[in-house]
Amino acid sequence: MVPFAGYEMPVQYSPGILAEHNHTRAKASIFDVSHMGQVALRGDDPAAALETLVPGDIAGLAGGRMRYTMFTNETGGILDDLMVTNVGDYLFLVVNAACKDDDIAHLRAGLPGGTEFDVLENRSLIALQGPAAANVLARHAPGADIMPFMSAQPFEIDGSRLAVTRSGYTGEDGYEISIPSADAVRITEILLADDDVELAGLGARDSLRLEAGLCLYGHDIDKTTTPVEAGLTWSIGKRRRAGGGFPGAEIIQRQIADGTTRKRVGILPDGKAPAREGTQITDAHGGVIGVVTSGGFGPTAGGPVAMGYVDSDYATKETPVNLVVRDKPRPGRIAAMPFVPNRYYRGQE
């Protein structure tokens, strides 16, 4: 157990990070992510209101669907990334734990009149992730297995009303399940009773998301990085790219049109030595061209993997680079992400 964003969080359980990582890839794991912030946004037009703070197309979000977006500042930097779900009569937001208080203050200060939000302090959140997740959940919540990726639906298990999204942070198929806190342990134990399900902690969560090429706020994205630099332009809908109307829009629009001087890239170090966060990236002559923002051993990838930012001239796949590990330059190359293919469920073909 370690302190994390004001909570005590499990880095690993008794099997260890490697076993938890591999179990998630093979079957299914439950991650306690109750430290995340859950917010309900209501009012006259909550989608239009939220669009004044984020570059995502929220107005175009159909009922029962969810979207990834971010709060931006006036320089186009990312204040936090978040998930937004159109529940029908309100928007459901999930924000990062470390940014939760700042995000709530940002909403309070920035939302136009006629918009209300409730911080759902009485709800917990677990993530059920892995290829067996759909069958496990469907045994208790029939129909959960046919939900498409990035969709939402209410279910009831053992008398508890749950808000379920088919989403997650591992690159695997799976769900995030919002539960009344009074029922959270009981519902988790019901799912854990399945032979295919084990608990997993922050360590496996980090190695899984790194292999999936997913950003971690405060490491791979922050107030100094824009969505375009971070390779997240895909999250900005066509209408929002053209119309703007969100903080930092002019800078982000210009970067979409003209490019950026640096880009987030995947990196594969040669050999077995991982390149950790903060590792300098240099060219063949020793000139610093970037920095690693996340790195470690990828159990499924079978070796060290990393991501970081490099000067745009060096961002092409297979470009050779050096990684300064323990003051010694070690060879590596720019690589495509994800390092392990994502297995999100897109629905019946």
Given for the second form:
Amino acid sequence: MVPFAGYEMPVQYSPGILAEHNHTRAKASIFDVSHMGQVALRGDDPAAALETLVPGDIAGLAGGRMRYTMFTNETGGILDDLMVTNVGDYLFLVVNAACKDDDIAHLRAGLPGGTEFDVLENRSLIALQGPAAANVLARHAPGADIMPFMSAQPFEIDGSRLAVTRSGYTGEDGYEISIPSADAVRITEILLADDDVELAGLGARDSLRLEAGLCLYGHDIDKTTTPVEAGLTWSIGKRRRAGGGFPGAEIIQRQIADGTTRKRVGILPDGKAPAREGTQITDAHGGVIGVVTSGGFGPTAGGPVAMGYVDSDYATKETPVNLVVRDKPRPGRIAAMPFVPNRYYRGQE
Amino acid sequence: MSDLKFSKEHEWVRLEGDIATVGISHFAQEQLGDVVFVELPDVGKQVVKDGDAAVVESVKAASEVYAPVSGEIVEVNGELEDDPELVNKSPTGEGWFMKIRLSDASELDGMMDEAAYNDFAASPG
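Provide the structure of the form predicted together with its partner chain, given the form predicted on its own shown above.
Next comes the full complex, this chain leading.
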């Protein structure tokens, strides 16, 4: 167990990170992500209110659908990334644990009048992730298996009312399940009773999301990186790109039009040595062109994988670069992400 | 009781003549978790007691392996390049790191035997 943002978090369970990672890709794992902040946003027009703080198209979010977006600051930097679900009569937000208090202060200060929010302190959150997740959950929650990726639906298991979204942070099919905390252990044990399901910790969560090419806040994105630099422009809807109306809009709009001087990229080291966070990226002449923001061993990729920022001139796939690990430049190349193909459920059609 | 001697940095040494075979302890591999990469020194390199000798990387992090004794690297375990998990499977056997030709045998005197090391590793902090 390690302290993380005020919570005691398991880095790994007894099988170890590698086994937990592989089990998630092969079958299904449960991650306790109750440290994440869960917030309900209500009011006359919570979508319009939230759009003053995020560049995502929230007004265009149909009922029962969810979207990835971020709180931006006046310079276009990212204060936090979050998931927003249109539950129907309110918006449901999931934010990062380490940013939770700042996010709440930001919402309090920034939301226009007529909008209220509740921090759902009495709800836990688990992620059920992996190719077996749909069958496992559908045994207890019939119909959960045909929910499309990035949709939300309420279910009841063993008398407990759950808010289920088909989403996750592993690149696999799966769910995040919000549970009244009093029921969280019981519901987790019910799902865990399935032969296909094991527990997985923070270590596997990190290696899975890295292989999936997903950003970790505070590492791959932060106040100094914009969504455009981070390769997250896809999350900014057409209407928002044109209309702006979120913090840092001018800078972000200009970057979308003109490009940025650096970009977040995937990097594959040629050898077996992992290039970890903070590793300098250099060109053939030893000039520094960037830095690794997340890196390690990708169990499914079968070798080291990394992501980081490089000067845009070097951001094209297959560009050779050097990774300075323990003062020694080691060859690698810019690579497409994800490192392991996503396997999200897009529906039956 | 084994013929191994242990350092406080969790390396072990097995002495045959003036050649010390070096690896990391069972406790150390357990703490590291799944080993995915080992960087070994060049043969012929001189190492000094408590100085950097190798690097072991687990899924979690990179850790230095220190030379428990001073001397010249005469052989390294090339198997670890393809099978770094040998460090987990057989830390005091097939998962050895390097062989050092001792320059000062008295350096072994300060090391722990297995029983003393197990007590040391089991103590908190």
